[in-house]
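Coming up is one lone chain in structure tokens, specifically the form predicted on its own.
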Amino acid sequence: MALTILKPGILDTVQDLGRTGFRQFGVNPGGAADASAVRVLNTLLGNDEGDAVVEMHFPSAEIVFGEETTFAVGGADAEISLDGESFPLWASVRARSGAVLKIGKRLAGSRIYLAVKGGIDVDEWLGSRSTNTFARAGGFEGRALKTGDRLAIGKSDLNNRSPLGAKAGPGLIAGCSPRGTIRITIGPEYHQLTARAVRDLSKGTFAATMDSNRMGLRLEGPRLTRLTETELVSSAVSPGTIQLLPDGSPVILLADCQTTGGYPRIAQVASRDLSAVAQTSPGEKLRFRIIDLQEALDLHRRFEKDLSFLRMGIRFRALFGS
């Protein structure tokens, strides 16, 4: 089976959550910018966690199947059709051979995400199948999807089924959605900010440029200062670390960010948050809400449990139905 990009869109990438293990040779983890879409998406499908996914960016592709194929389209909310009908996001759908999917005007969030049943089957590079386009490996040939390019699906297990018609619960869909607040724990450096910049920091209003991509989300807003000029070496930085650069501007670092940075680390955001940053779009208004370290974890774990109670939904309406 094979998916074929009839129309490409601005940044069609394959993707899945990233590769592990290779940060100390400088090698960042990439991988879907809102992996929790992705997780939701293939729990769906009844797929590894980790299976292969097309993210796509706005406007998107238009995209025909080779084959009758399972799939499941999630992430941002945007007008969508098979075949000119639509249908629900975050839900499991058929396709006939022959069917064209289309992503059409974008309603909220940035970054949109199409799982099929078996997931894109590509070859890996260092153990992940996405897409690192700044080393041109991974994914489809290293690059952004072209008009053309075709997919293939790889073989589902026989015995990990997934009915159709699964949906995702709201609780799932509402942490992959962007909001106004996200809530962010203490960073290493935030103590280095002035009284003024704290108060900004959790008071103040920050919006979207349009100069962030998948390496981070740039923000302007109040500018922040810090109470020392020292510089700093270089330490470690993940996604979600939140970075102060030069001209007092945050930046919250995203899939494609660097393994190390030299700018003061003042926060980082919650797990459970990080898909809502990636669906942030430029122009939009942000706050922060500042949480301890014990209320990050809960945030994790609860939809750590709501994801198992889906995946366990899924393997018993596959084995009983519904």
Second form
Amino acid sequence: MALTILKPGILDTVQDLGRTGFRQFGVNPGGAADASAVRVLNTLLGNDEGDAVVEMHFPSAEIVFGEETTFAVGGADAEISLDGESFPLWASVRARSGAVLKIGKRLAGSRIYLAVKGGIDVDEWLGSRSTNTFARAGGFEGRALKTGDRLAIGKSDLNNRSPLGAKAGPGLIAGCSPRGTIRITIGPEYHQLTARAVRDLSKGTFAATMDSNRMGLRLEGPRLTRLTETELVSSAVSPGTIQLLPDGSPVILLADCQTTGGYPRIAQVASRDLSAVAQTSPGEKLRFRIIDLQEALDLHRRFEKDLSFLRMGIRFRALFGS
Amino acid sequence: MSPELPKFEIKPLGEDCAIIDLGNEIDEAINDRAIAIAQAIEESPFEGFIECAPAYSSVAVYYDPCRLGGFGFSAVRSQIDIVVRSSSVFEPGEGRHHTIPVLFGNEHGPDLEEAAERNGLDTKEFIDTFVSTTYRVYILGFLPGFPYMGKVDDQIATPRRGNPRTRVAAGSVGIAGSQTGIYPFDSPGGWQIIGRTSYKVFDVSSKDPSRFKPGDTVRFSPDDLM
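Form predicted on its own done; form predicted together with its partner chain now:
To see the whole picture, the full complex is given below, headed by that same chain.
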């Protein structure tokens, strides 16, 4: 009745789409770093979009299925196998009881997700199943997974004719992959940048550094300077906020970021491209393109629309067979 | 419209968050206003509203832009503009008062001696000054339930440590510049640690886990022998 961790990866945690309503108390939303990937995978399985999944980094965990399970893997691109046989990413697949899932070499991206039909069943903490490692709460005992941990699988409320073989379209998948150019809108402190920094932000190339993690993607590239030395009083930040650190390097905040920060918010990643940021690995390069708020909103809406088409297709298959 | 309405700006932070900026200042009246505006928005949420959070002198309003009938930020801005313009008549709810026992110095407050010396005081003078102020909780941030409180007397204000510790114990009371705070959990941290309290700042087993809310007041008292 469960998944068991045979061998843990470097950082495997139970995540969902995060918690809302508690930022005012300093509790960040948390949740999957690549939330779009989780939404697509859950949709493929006929789950609620926000059902809990296992988020893995590389090297990833080795997991055994304790019961026949319909599941899907996606996010990063990697060599994956079930009982030694490779199977497609971004598609619903069935595992027999006792089957072993191995996630091998990373090909692209930096985080990979295992979603199971019915979702990972752990207790909610403040309305979410995501792991908050700071408070050591939520997810599985508030911590990263270890050898022998058993994760229960929730009951699926969709009928038993599960949408086996359902696949996500290339548009949805491409949106959940690293991309060279990240679209951003200007942030509240953008106008504090010097003319040179403004130019470097849109023309320069930045590389992700080794000290990137779930809190943020640290970048190195042209040093960006401000017109003013004024210290800022701490104000809100959220995943996708690009802060300028005192040494002139930018950091793109991710799911585990704080709720407030005192560094200038020079830009905000269009939420459609947050997935691509979360899938960027240390050493990889990226550039920024400034778009207006309307374009960011249009991208956001297009993704919601694509996802709702996928959802309708899956329901149709579940009702009438594939 | 009130003629003495203080200046404010509503700016986007991406397509799903609006920041109400009331001025880049640490000031009780401005913070009161931020808290009152956040309360007013939560009490009568607009379509698509997700949550809001007050900071020192700003309020962040998070929303779902797909539920705003095509207008996104501009629709949110006009909704919250009305709230901010009528906010001069709001009274934030009365904050709670907390008295917090602290064990100062030694292993509980490894930075006390150095912080006192830096300010030309002995540790007793430093502690006496620290406990003689009633502090205000301005915001919660950094860690779940971490209260940013001020303002510490100029005589004992101490900058952050040059090399942050990899582990600060839960309950540690620290100073950073003119702010003071309490670590809810063991965590890395750069604040000058002067003491420790057993007062539970954040209770993960509660549905209302944060002991503090913005606008609360705090008084520290020496718990025992130093």
